[in-house]
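Just one chain follows, in the form predicted alone, and it is written as structure tokens.
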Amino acid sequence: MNPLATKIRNEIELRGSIPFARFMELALYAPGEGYYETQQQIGRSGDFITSVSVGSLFGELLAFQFAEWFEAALHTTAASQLSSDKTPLFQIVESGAHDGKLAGDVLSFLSANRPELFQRLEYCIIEPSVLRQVWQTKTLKRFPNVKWINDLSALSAAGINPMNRIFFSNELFDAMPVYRFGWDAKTKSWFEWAVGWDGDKFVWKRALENQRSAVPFPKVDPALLEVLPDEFTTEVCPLAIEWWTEAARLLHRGKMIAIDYGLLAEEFFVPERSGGTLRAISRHHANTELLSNPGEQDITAHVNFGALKTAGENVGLQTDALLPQSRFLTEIVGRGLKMSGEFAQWDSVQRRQFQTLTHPEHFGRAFRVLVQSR
């Protein structure tokens, strides 16, 4: 058993059980012994790749859209607003950089092809990590424009207050613990399953009903709960809906952009989703051992983007556009072939990386992209 194991061992049997958002926070954010706080895990010669992890294309297009609406915004800005100094206009906040990567295809990008633009931008960087942040400072130590915050709290705290900002994330909410619900066919109600230990292994058990996290059920269409069959088992992510709320209290003009795996709310309620959508992986291969080697591999689950998309919608934000990233990302080379030529001298390797971002064997189906502004 491993240390980090020890630990939630040693938690459980002193509570008795613990929720699974605590158990997958513990294994995937533990300082120094969590997944993510230890392993080198992306590529191909890691635990699974990523749309960034395929090549420089995607923070290459990314940034063309980020140009493209800051752009926008300025020119509907009065000349009076607009300060002679050089303070930032712009800021970029991203939450989920991992090592930074993206940040510094983003930047790069933007530095050669939209240098003025650039020059009056702030890149800001969500982490928590100390480690992390030590990651990402050695892969964007050549741009000067960045900043680091522990949290979204501090971001008004940040040092600006920009005209425009964008806030945006790839896979950050799929790896936000969640917790795991079950429904009780006889008695026509969810339970929630939180983790135990038994022997020597953590096992899957019944929370108690004093033992029960203080979060709602799902919402599920009452017709549709008199076919659930039992033990039928879904994730619900309180912590994605008060950080997407959060962010969008923050955004006074702009955008809000995510890019996850995820579905509907509806499409979590279907036959072949009776376990739910959790999964573990690692070396490239999924599997439902959920509670085997805590720290050693990755814990992830299907983000619910109706439930962003109201959450944002209630506090003012306007939906602009929610599907596949297949779509999202060949709207954007149109665009811009259409309006300046750029991405029409592609190489080889260029297209493949398209190739993989787009088609729907890769990324192009199961990666959808929810758009929200003010």
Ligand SMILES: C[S@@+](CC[C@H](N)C(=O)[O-])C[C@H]1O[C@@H](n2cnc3c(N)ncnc32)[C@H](O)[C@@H]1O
Second form
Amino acid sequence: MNPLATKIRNEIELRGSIPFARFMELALYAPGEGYYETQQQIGRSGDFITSVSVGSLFGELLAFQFAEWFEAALHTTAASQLSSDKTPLFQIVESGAHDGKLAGDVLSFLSANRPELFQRLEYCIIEPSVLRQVWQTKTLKRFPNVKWINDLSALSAAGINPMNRIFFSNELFDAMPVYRFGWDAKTKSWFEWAVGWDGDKFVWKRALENQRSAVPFPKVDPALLEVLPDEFTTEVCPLAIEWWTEAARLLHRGKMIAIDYGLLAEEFFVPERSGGTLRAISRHHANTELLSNPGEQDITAHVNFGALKTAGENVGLQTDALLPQSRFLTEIVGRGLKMSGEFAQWDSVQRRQFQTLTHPEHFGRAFRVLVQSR
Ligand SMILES: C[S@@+](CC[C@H](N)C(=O)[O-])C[C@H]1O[C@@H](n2cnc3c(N)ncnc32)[C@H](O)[C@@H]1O
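Now that we've seen the form predicted alone, could you pull up the form predicted in complex with this ligand?
Once more the chain from above appears, this time first in line as the rest of the complex follows.
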């Protein structure tokens, strides 16, 4: 048993069982021992690839989109509000920046292709992990306009209040700890799947009523609940909703964009997802042994885009788009070609990257993009 598993077992022995969200939090983020704290897992030689590891094109297309948004905002800004000094006018806030590669791709594109905007831009990374900040600092050392903060609340405290801000993340929310619930068809009620220890391994346990986590049950159409099979399992991620809501409150003017694999609320409740969407990933293979080898494999769940969208709208954001990644990126390329001839000179490497990013069997269909604005 690895030292992290021993630590988790000790916590379970003290408490009887722990919510799955706590297991996932420790497995992924326990300082010095969690999966995202110990190794470079992303890329072909790691456990999984993301749109970022496909190549620099993803960041370049996003940068083009960010520039369009900032330039449009500038047109509607009164000249009196534009100070002539060099204070930042625009701010990109990235969370889940990992090793900083995506930030580097976005900044390289902007510095080469939108130098004036780049001069007035601050790139802020929200990074709670000291180790990952070290990775990012190394990747981004040639960009003087990058800042780090430890969490969202530091944004307002830091007094940064640019006129135009973009919050963005790629595959942030799928890595946030989730609670796991099962449906009891006999009593027509939800129960929580907790994690216990049976003497030599971690096991799933139904949490006792008085041990249940104080988080909302999954939201399901009552008519659907009438026919939901026994032990139908699904996840909720209060952390993602809290994060999106808090960020939205910090958005005075600008956009929020989340790119991730995920579903609309009702898409979770179909027969092929009766076991939920949680998966462990190791060496490019997904498995359902979520409780095995904590710290040595990734654990991830589909993002509930319906819930994120509602959370933003509840605090006054407008939804601009919720669409597959393929359409989002194809439309960017279309506008680039039409308006400025950008993207007309792609070589075979860039064409291949675009195909991977938009192909339905790769990143094109399962990945969605949510854009909201204020
Ligand atoms: C699946 S990886 C994606 C990394 C990168 N964005 C990419 O697309 O290649 C998820 C990343 O989100 C980070 N993460 C998870 N929760 C976070 C939080 N609350 N704040 C900042 N980063 C977080 C993890 O540490 C990890 O680096």
